[in-house]
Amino acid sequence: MLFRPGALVAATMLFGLPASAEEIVRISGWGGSEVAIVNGLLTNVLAEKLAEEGIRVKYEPVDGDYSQFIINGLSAGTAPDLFYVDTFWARSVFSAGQAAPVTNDVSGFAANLLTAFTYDGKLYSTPKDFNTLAIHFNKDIFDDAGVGYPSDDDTWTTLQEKLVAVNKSLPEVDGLCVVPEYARFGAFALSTGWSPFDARGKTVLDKRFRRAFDFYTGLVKSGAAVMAADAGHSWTGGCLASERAAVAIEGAWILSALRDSAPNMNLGTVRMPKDPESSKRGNIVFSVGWTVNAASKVSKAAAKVAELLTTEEAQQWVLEQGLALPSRTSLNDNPWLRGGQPEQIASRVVLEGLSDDHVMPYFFGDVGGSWMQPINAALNSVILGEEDANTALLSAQSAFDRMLAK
């Protein structure tokens, strides 16, 4: 998911009835559009279930820099009794003795998001949901422009073409912003093949990752795409909200976002596109769960939330705000995701992305977020024009071979 930065958000509510018997678990998670969803679930969903177990919530959101918030109140002792943890840094917190073992029944959640919240055998995050990437395009813009919608038929050549036809008939609106970030590549490098790591363990940058880099670092130079920060905004979903550009690269959680900025959107969702050598797709996992403080003082009661938050009536509740996909494999063929509502649309097609060709988690191992630091470098001076690709990759090979040596 996408994390903005901002200020800790001073919203608390409480939840429950109060009782000197109860127990107060104090949960946090991300601020902006999050917050509206965890509040509606806790009075909506589970007031009366957890009224039931006589524990009380108090819910504290940040608008920030969550994860260092997270880690700062764990090394602090100052951290909420449950919160969550994305894939890509779990690890650390769970190889630290941070976090407490959540639950034994893992049967009801999609096995490919246990992974990276298992550690030592374990299960010390409770899946929350997942989001995949896919194609969001304003239907309107492309029809202004005489040009055909992307499709779920497009290769990374057919889509580049459109967006290119779209920047040429309307100067003003650019194809696609992107950002120089494994995040959004990573899909493009997947599809060709490409592994993260190799059967030693190794990142090893080989020609398919040589081909997915140069088409994405030559989006810019094309005519298909400009660089987000260039267009000012962060992330690909600001410019298409913005209707600077006629694309996003994006999981559901663009759908909050342009709820509130751009309702009137004729939005259009397909899938990414295929390589066109490999004629595959490549898609990235991205996952949270609801992790336990180990040092909590009322950890079971934490635990039990943790389990309301991701029971399937709970998930059915958040699936339907359009937010992202629930983790329950039981809500797969949910009636809702088969609706012809833009949002059901969306939601369907980040679901399909789950079973696309070549799909890895947002997870790099003991390695964690820093794995990505040398691939992000490269793109980001490429695409600026600051080096070119054989000197970009190479410095990110070394420096791969440096963070991985053994």
The other form holds:
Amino acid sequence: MLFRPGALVAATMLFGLPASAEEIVRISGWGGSEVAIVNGLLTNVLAEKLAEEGIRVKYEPVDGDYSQFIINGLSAGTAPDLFYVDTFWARSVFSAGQAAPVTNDVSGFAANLLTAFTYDGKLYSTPKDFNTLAIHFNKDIFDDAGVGYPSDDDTWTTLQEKLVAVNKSLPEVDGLCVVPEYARFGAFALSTGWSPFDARGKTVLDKRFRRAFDFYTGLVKSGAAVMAADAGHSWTGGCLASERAAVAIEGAWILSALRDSAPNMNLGTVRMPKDPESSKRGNIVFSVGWTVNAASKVSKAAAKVAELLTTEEAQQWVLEQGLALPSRTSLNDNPWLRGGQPEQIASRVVLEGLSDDHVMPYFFGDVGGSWMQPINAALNSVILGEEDANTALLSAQSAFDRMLAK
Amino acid sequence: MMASMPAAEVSPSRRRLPAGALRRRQLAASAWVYLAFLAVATIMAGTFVLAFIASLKVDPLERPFRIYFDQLNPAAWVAAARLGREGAGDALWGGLAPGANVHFSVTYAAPADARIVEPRAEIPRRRPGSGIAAALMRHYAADYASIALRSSSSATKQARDKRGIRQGWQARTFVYEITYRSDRHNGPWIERTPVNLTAPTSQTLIDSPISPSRSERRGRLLSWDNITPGALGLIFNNYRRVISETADLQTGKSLIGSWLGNSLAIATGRLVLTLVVASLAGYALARLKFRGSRLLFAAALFSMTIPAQVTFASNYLIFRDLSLLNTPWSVIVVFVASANVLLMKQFFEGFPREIEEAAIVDGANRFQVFCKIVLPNAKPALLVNAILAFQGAWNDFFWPLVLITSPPEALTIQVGLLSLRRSFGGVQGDWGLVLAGAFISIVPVVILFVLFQRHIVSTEFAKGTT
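So the form predicted alone is up there; where is the form predicted in complex with its partner chain?
Below: every chain and molecule of the assembly, starting with the one above.
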């Protein structure tokens, strides 16, 4: 066949015209397991629809400090057109007028995911997915130790007894790796009925908080746990993956980490233990939302991409890949969630965490993530034995009083 | 006057040694000095060598640290080459391709009173959990390959039990055959062939062509990430992964390649700019007498005391307003030239003034003197400046981190390494890949030093700095 440059130019012009009308939407989110989710959606599920809308998506995952990346980018005018915001720092973006309100119908989303994304009565982010905490455990360790598996009926006390028994039977294994962070401890505090903010908007570290605090910080002393850092890990899932600990308190995000570091683990997942006094469960909801950059030149197209990324069809694909949990309530009955595979069970349990007795979003109003600092400092100093609980909690209470004095 | 003392009365420490003993003592002293130097060199180079060894390992953090493992074991290289050839006809890089017929043998041992059972073998569908590999992986060996036990044989081996007592253990060797399924003969080439073997903990694996990647389920399950690696695929698996698993999702191009290219462009740009500015400014400060020259010199000196972080915000805003953020130009021009200027000034001040005056008498103007007389003679100082500027730009972390944040392919190698650390090193614990990336990042600077080491270590360096 002869090469005909003229024909090629004509064809290029003909087919090239619609391409030139394309709107390019830059989107970004964090790296890690998120890359597979977003890229999979864009290439496997939404490619045709995006083409129909005349939108080309340029996806830029960020492996660095994501919040810093976005906040710097928004200040400098280099932020992408569509990006994630996490519930606990979303307010700083909304209050600075850097996000465009979401105008889509969001009636299909779980109501308790929308709280943190609402500011001044307007919704500024479309919930992408969510997570709650659950107890993930290594069945082989419990089998070898001759200790019964953790169960949905466990209270703090019975779970602690099981963890101590595991450590006694298998000294090389610890029950749990604890981290001195509200992001894990908070679920225990909430189960007592304590709330981060009382009716006057103050944080009061009352007797209920103290009970949960004493339990959590006492896990190490009782032999049920070890500090994660002392075990050479930065999170509870790292200890579980390396078979150093029998259980981990994490969300469904642990599944992607286990695929890399312990792909064959005989994994079990149950709900968070109940407070033995109140017989209630507490949990924290972690969520991320798609947010349109208010300064974007293609904000309409960006909003359309956000809408497509969170449609029921898209979320069903994400769910069935075992990648994340949907934010749309209609997918709660999806058949995939009733399966018996460890990943399906873990996802189901994490989904059920949304309807625990005392569930709060990982969100601290206008104060933002710094609200957690006094509690984290108190947990750390008591677990390390640097201070007693009385002193540490007095300091924390003073810090909250100062922080919320306005 | 002191009377001479008989030799017998001289204290032993002051007595002259026989020549042979003196020679031995000198040799011993030399040997100790030599060993001391060797020890220092080993400690200095040893950390580097250990880090490189660790970068080859599946788990660089393993404790205790071993220096004898498959990636450094010639027997494993030979086995990996055979497995790669049987898997895809490629003894170097291996894989699994249509027509593959791989034989993989494992030997388990157990005390005489225990029974050795056949391990349950499977080719798992191993999905990467994170990073770009999770998004890019399309083909899984589990969809195309089958595994079956081909033969087994028994033997007795001498082994030590837990108490260290030698006794005869029974051993059984199982040979598995992994084949590319005949009904999928048009299937793709697949990079990795993972295998899982599950057996009771009462029996121990004592031999396999290549070692398992990890032991899971408290010793019940042995897991190989890839049994058809090929020799180079086995040794440089982390290096292969850091190139293939850091790819741009849109173009498929390796990100680490882009990062190296960006660093090279930025370092070269900064080198050129440094040479131009430093030589012109250094010459002006050394030779030209103008109002405020002393003040300018003092300002240049003072500017060396200001950390980059102090000027970060103002520089950032200027680059934002010039629309230079996220471009290499911002990092090229945001350099502190004071040190380089002073280096050149010092050199020019030492340059004989008479030569310049002779040129001026011959009719040359100041710029001609600079270009045609001074600069050609300033090669040592220029070379030192160039090397320092290149190395400084290559290793710079702060400014690229602040000024270039997106897209991912626009980063420099040093910031890219941070991205690798966050993506693979944190909760994933995949430090082998991060270390491999770090070693790739030093290659250009090592090449630079190898090429110019003669100039760096010779007296030329002294000429430039004094």
